[in-house]
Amino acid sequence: MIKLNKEELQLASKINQLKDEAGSHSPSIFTLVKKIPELNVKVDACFLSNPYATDLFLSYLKEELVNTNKLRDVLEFYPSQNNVISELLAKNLCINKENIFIGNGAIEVIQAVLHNFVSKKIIVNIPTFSSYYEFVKKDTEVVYYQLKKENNYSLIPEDYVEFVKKEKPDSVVIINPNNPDGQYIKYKNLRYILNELKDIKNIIIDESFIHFAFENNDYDLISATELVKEYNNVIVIKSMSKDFGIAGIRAGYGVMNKYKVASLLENGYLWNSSGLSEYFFRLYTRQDFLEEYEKVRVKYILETQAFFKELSAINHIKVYPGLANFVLIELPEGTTSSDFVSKMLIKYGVYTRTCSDKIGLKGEYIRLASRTKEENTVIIKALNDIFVNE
């Protein structure tokens, strides 16, 4: 069990006010360094994102725009238009531009699509990412279908499919790999539901996290963007924030059916990307970019998959195994994930993630995010010696 000092409580009181303020996200870096100064932060492990990528997006940023005085020109001047970075992005994806959506972040995406297309009912799986059941219509139902913690919460298809029609709904989501608990859906099985499920009006697949994933040794990224094409009612929603390491710039992008992609852009989402995310989409293009991308998204895979090795091997915690970068641990018990999460912040300067306005969870749970091998080195140290001293 995991005690905090009457020091520790008193600045725990801070983190929690701050993380009640932030609802069911949690608080940036930024605001809790700002509102409690105290803090020594020294590895942000509750953000979810590719370290190694960022820093490859800065050396460009830097050579190509800061060394040349080309910044200037990205923030003085008015990015395209929406219809033009689909266009970009039609030749990389494989997909006509007429069915790429480009949105301000993907929760824009997110937003978009509830809003438009999701009618009567959607199934949302929980555990889960908590804006596709926060942000939809309210004359919309909400029904849960519910991970099972025995199968690691992980979705078995052939359940899920009798599920859903037995409630008939209009709307599906599907996030692979799944958020908090990384479990993922193999393709075939994705194929799968989508065969059963063609009568379904909308079927998101959100897979923000899918370069992360892989199914064979060399590590080969998956996505279900080409199943648009396959299946009129596949919405394939993505985020750039997590595998590039560049939620700061906001972009990502859906993929659909042309008409929906029509609908949204005449209703007012014509000119919503910055300068720098489409210098960030101008860039996703390039081969050179694409090639020295691909290495440091493999390194980044076989660190964290060591990383997860390692966790594993620590007594008292239970890690689920998963294929995103980041965990879900379930915490012993007599242990609050909100007193850990303290300690662990105020302690050893490592932030991470409290599950506990995770609907669909039974027990105490923390998410924790795979950081450079150096930071990962810092989480372990600071998790064996909060298991063993406290």
Contents of the next structure:
Protein chains: 2
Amino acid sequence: MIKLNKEELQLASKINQLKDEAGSHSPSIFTLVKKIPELNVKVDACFLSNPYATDLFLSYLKEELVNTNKLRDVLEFYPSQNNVISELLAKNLCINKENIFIGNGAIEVIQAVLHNFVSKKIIVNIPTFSSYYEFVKKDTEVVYYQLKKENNYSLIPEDYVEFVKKEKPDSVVIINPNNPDGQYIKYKNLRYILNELKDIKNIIIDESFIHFAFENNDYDLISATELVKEYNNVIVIKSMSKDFGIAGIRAGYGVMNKYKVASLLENGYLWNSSGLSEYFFRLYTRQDFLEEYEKVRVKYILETQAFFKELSAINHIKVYPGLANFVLIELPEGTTSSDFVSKMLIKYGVYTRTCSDKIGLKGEYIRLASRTKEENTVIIKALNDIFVNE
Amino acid sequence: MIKLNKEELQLASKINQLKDEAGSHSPSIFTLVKKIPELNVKVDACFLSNPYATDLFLSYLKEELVNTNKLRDVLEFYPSQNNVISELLAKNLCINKENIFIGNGAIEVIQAVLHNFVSKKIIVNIPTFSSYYEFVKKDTEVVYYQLKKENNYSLIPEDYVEFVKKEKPDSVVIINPNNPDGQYIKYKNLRYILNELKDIKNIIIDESFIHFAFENNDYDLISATELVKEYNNVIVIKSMSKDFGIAGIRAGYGVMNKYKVASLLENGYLWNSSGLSEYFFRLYTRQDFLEEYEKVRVKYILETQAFFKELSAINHIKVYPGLANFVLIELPEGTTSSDFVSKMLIKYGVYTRTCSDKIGLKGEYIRLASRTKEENTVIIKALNDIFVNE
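The form predicted in complex with a further copy of the same chain is what I need now, so please give it after the form predicted alone.
Next comes the full complex, this chain leading.
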């Protein structure tokens, strides 16, 4: 059990208040430090991104934009229109440009899909990323499919298909790997689901964490993007924030049948990319960048999986290892996630994500992001210490 | 009359093709130069922004982000949510944060308003910025109110009010100053219109060029923003691209009654600002930046008005001077705007905007942006030459 002393209790109450104000998201580290200057944060283990990819992007940007006069162009002029950027991505994604919708972050794609294509009823698997039920239109019914604790919150294809067929929704959402548990649906199982659910109008597959998943020893990336060619009802949504470490740029896209893309572009979304997101998307089509990126992707996967292994060996906590860049952790009985988050933050400077706002989780959980190797070492040390010295 | 030689005709046909492909917008200078490398463009007089404001923003960005480690933070982390940025702007705009909706460029605000609040019928004054009729929903009827040539395309309040009362739309759009003619509606006339049209559900006032307008010798800025407090039906839409010279950042906002803002934020638009647009909005609330900005705003207005005066003295063309940072020019009989644009581009390296796609203009027109003093001199020289030597 974790005990907070008087001073810690005071800070904890401030931390909890900020979390309450942030609703179904966690307060940013900037907000935390600004509002509670007593905190000395060393590691932001809430934040889900590959820090090595940020380094890589930053080095390109400095060399190609800052050290030349091109930064001014990127800031001053209008970026390209949606369909110009789609054309850039088409070759990379092995899909026609007519099937690609560029978003100001994946969240814009989620909003566009939920507001324009999802109609009466959507099935959302829980626990999940809250926007998928918070962003639906007023008149859309949300039905939750509970991922089961006894299966480590992984999705059992047959059970899921049976549930969907019974509920007859017009839309379903599958996040792969899922957030906050990191559980991954293998490609062959995804295909099984798609074959069974051909009658469902929209099958949304959110692959925002897919770059961290793998099925073979080469860590090859297996995306559902090209399945859009085979299954007319599939909508793949992809954030670039996590794998490329560029959440501040707001870059994402959706891949879906061409009539859906056309209907979105018909009277909107003309200039929703910024100069920097266009620069990123152009980099993303360049062989030199992609080769460098592949190295930092695999490096990060290796470190992340090693981190999960170390975490699993720690006493008192139950770790649910998956194939994302974060891990779900169940706390021992008698420990609340808010006390845990406060203690980790105040005593060890490690900011972790409470899952108290996540519906569909029975027990006390936190979510922990994999950061740099050095930062992960700090996290492991704190976790080995936190229950011992109390 | 303008004559094109054989070589010029070939290039002109390529220029016209690119314009056709760009629809109701002009192809960017990058597209032009990439597709027609023979062109030597010296001045982009299509592009509507204060170049001195871009210099100013760039100098802040270099000092505060690039020369420190903060650029990484702006790229790596999630920016603040919509309502956090509204709170920043509230003091500046003298309006409650609940009345402010932050957009990924004004175009996102335009789309949100047209898709969510405009219902059956909207009156759009022509000539105009095309998105106001292109972005309406399928079932919205667009009725055009023709601004009259004999009034230099300026809006006559009484005539406009009479037209609106007769048509009984649910929404109207007023762009002030208007694009592409730069005509300005004085504050007292705007108030008269608002008093007469209290029964109209939505009065959209687009103030994207308002920073270039003035009514007194101090060049004071007079915005309709605070009228939202008095008139519940007013929606002010503001792009930051033009006055601050930062189109690549995508920053804009809307000011409207709090129920409208709440309904937009209820299930969307959570993270639609980028790290750089948040940085800009934070600058926009700082006294040091605003003082510097005011200097470049007035400097640019003075140069722009002097430029308009010089333009008005040129033979063969009719200039419609207004209070925006661009001017509408009518070409002499026998000269098409596409020939003019081609000749100016090919022979003088000056890129001007044809208005051939603008509905509601009778005759051949181009729109000319005011750029730096040096660039404006190049434009004047070309215009003095183009009709003389043909």
